[in-house]
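The chain below stands alone and is given in structure tokens; this is the form predicted on its own.
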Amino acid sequence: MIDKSRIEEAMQTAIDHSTADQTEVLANNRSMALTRFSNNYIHQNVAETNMSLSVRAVIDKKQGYASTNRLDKDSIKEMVDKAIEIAEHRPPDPDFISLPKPRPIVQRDMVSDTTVDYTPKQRASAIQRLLNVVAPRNFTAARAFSTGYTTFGVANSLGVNAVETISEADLKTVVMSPTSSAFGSAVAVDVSNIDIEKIALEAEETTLRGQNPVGLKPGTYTVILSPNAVADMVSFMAFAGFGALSLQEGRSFMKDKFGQQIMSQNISIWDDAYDPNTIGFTFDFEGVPKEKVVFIENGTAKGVCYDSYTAKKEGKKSTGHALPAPNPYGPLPLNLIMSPGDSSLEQMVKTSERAILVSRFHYTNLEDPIRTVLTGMTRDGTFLIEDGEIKMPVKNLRFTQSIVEALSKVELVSMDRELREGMLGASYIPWLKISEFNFTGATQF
């Protein structure tokens, strides 16, 4: 593993060198190993560690950016040479006014030893675990196992130094027969978290359940939909909406919303850092703590997130939730949080005179960020629910839907909930039923 202090004195030798009016460098060393399978072989391994440096160099209202990943004092140098170059040639920002000032971190412990010294023939071994649960079946599994970790620092001029490391190990897997398929994974610091026989034995029943699928008329129904599908659908909601930049230009779903209740009552959905059952930094990419940030609460609009620049714009302080400059998004969430509800998947199947229950969505786009229009495909199975029981396996359906407008429809929440990764990190969700959700179009498989 890198030595932290080799990361704080690559970030001051760049500080030190700087001759702009403030400067800010972000370090990220990523140290990961991989092995893929397909057809129930493991057909790959392979191992990659990287370290690069990126600087902001800020002149006037200036600002210039540069990178590398030598980590040799000449390089660095040269690197901040170059950022200040550009900052000269570039146009002022009249909305900039500063980096931020430090702030005191409370940082977590995201590192298992067992996750940083996993081994290639330790993911084999755990790779083999699940074949041998879905190949007596003849079903045929393919994906991949990582094991690894990732330091982040981020140092400025005004006196921000901060350094962390989290361990990540992650299993994604796809389990087909010739006319079903299901999708497992699973993410954790410590890799004796993930459950490899549990993931296997669920897409198992799931790729038997789904055989010989039958073709489905598009159209309105209820829907009760996996954490997968639903990480998947509030993170493109987040990335429209909860962020402070698209507040400000007029094209978040919650302008003029505030106080407002857009939502059913049984939603409520926050951002934290520093719950246990996140994965992720505590500070942001400008070295500010990350806040919790409150954004619909039972229902009803509350906040947005915000960096500095965004933050200073409104005379406010930032929640710390800013990306790597330059950003044209603004700041975003990366540890989203759903509440739980009182129900079960059970109690949602059984309650349900006639839906759809998806297992996953694919190809998700958002058409319209205003409304929150997302389209897409179930995918890995889709089973229709007739009287209280999944009566079949129905071929993958598309569908085009109002994020919000579903989830102003929620009819019950899962008490149990699953970390799935989204577009924005990974979120931690439960189980949804809502009514009157929109497919649009059929497949034909």
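This structure is a prediction, so every number in the text was calculated from the model and none was measured. Each form is matched to the other, and the largest set of C-alpha atoms that superpose within 1.5 Å is called the rigid core. Positions refer to the first chain, counted from 1. Compared with the form predicted together with its partner chain:
Core-superposed comparison between the two forms: the CA of residue 39 stays below a 2 Å shift.
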Second form
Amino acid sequence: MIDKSRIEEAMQTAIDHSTADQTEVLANNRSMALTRFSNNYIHQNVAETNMSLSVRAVIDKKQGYASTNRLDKDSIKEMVDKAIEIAEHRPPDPDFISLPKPRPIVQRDMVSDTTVDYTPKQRASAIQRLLNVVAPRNFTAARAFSTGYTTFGVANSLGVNAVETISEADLKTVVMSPTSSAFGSAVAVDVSNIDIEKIALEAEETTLRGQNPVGLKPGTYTVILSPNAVADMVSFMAFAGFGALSLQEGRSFMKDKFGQQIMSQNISIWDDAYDPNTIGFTFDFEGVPKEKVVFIENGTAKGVCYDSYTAKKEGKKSTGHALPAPNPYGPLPLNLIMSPGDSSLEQMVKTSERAILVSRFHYTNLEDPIRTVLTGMTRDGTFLIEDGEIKMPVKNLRFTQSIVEALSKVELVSMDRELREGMLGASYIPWLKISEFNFTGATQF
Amino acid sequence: MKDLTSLALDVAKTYGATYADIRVIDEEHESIAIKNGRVEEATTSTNYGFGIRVIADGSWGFASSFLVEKAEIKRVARLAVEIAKASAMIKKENVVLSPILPVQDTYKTYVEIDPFKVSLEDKLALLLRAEETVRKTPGVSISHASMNISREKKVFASLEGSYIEQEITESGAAVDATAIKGSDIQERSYPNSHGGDVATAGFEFIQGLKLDENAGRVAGEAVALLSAKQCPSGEFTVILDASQLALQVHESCGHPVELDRVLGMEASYAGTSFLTLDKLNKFQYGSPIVNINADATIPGALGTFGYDDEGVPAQRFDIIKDGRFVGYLTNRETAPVIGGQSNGSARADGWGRIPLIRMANINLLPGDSSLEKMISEVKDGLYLATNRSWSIDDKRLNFQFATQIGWEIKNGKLGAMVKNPNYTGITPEFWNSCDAIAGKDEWRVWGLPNCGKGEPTQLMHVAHGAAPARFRNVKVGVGR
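Now that you have shown the form predicted on its own, what about the form predicted together with its partner chain?
Every chain and every other molecule in the complex is listed next, the one we just looked at coming first.
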């Protein structure tokens, strides 16, 4: 692992060399290894070490950007000179006021030496344990096990200076029979906390139960969505409307809705990088500490997240949700959390006369960002529930559904939540039972 | 450079590699974007590093680093072998590569105007002219223009004796208009959505796009869409414009013919393919007028190169011939499965990633019709243009695309504009319903710079040649 002092030194070299009015430097040091398996053998096995620096030079409201992964002093200086040259030759941005000033940051301990030092042989042994569970049934398993760390630093000429490291172990698998499949996953700071056998056994059971699915006519159904499916949906919604830039540009579904109930009362959604159930850096890409931001409280629209640029436009304070500048998305939440309910998967099934249980969505995409119309397929285990019991596996269905509308028809929320990946990092998400969910098509398997 | 590549290969061999290659890549990239009259992005980046791929104990290993220096090359070569030996702990059989003749060669994109030598002022001026036209159109909420240029200098060397140097330059640009009224959001883009059009070419390609001459039209259309009627729901005859067809080819033909996907190597991520091995040379993928080929040699196309990342020369071959499925995209590892040799389809996203089977330029070949003739033959249908959203199932069968704009076709004539169009179908049913394809005059290649695949995720730059085509009995207006 590259020393924190080495990263701080590289950032300081850039700041010291800069003649700009203000200068910001981001450092990213990443060492990740990933073992990929399919058909019950390892077919790809890779490792990467990289460190890059990015600089933002500000001259009289003009910003220039440059980045490099050549870290000798001359290359760092050359990068700074390029950013300054770009800034000098572009028109000013009247809305830009300043880079942020330093604020105190309380960091979390998110480094496990076990994860950092995990070897290719250890990853292979772990995968073998997974295969030992599923292979006797003639099932096959695929996907990947990755381990490594990311060190991220931000410094600016106003005194911001923050460096933090997170180690991460990420196991994902799809277990397959000739006619069914199931997904299992876990992500942890400490690789020792990943229970491989549990993931394998659960996926094996769903694969077994999902064999020989029957076709089901698309239509409007009550659905029970797994945390995987809900995380997918909620992160698209957050991308479309929980950031201040989408609000300021008039393309957020939150526009003109603050204080109004737009979802069911049992839905609350917020972002909190300090929640112990999430994994994430405690400061953003401008070095601003991340604040908890509530987006939806008991179904009511409450707020959006800000970076320094969007905050200053409204005379507000950044909430610490900047992405690396420049970017077209503006601030976004990367540690989404949904409130728990008092239900359970068992209760959701038991209380359903006729419903569809969805284990996972596949290839979701927004068709309309303001109406939050999302389309995608079900995958890795779709089941018909009748009279309070899981009756049979069904072939995969396509849905075309407004996310906000779906979240306004939530009947039950589970007490248990899981950390699941969506398009915006990992979210901590419960199971949901939703009425009137629109399935608009079907496929052949 | 040869001393470094030789060192890598020697060290790998010493530690037990029976095959090894190294790619050393130096990338340069420049992005500029204007939004609502202000410069949203003006940035330059460089990225340098190397990746070593080996076979040891019959399995693959790969390791990479940003420190291109002797000590690090030795460490990474040894690590790649260690990783390969760990892979061999869980293997089915030894990796066997299709044979290849060692090559010493160079390849360079033909560039008329070096885009890195054009001044920032000139680039900003070109974009500002287009963006300003959009911004000044009454009713437009967001005006946007963007440009991306990149250059990749790549050295490939292998234990088999190949040493190939390539320099690939890319240039692309776009202008976008967004109109918003209440909860209605409408976007129009030129020359295409999702970043416009990109080519392996110089600044002359960006100049040739004539963004400023087309900005007013797309801005006007974005505003007009706000008051257009909703796209109807039902089954219609649909004509797709060439840019939407490019993405249709990409998702429903390009990905399903990747042989690694067919063999299950992508099963758990984006999925497998309905085009299983038993269908090769037997399956009627589309109607007899549907011909699709792969061609990595088209001058200027975004998927054009000299050699793939295994040192195999760029090639042209058939995928769909007279509607019948006849060819996969292969690499050196998978080609022997179907008794063939690699057709040069292995490419990696930079120095830190392994080569996967990737599309180069996958093209729907021109037919003998024209857009005008196709429209004239439709009594009640729709003409849909420019992609807005895409989704397809994990065997590449059920797809759903939304487009930015559509027009009714009534009694052989283009009619009223319609908004929020989308269409859905099952891949072979859809392509078998194709009854007309426009000819050479309306055929062009569309660059797609954002094709995702693999873990860790790799983004590849690919392209698709297409001309407008017509499809019968297509389900339109889904979920309305």
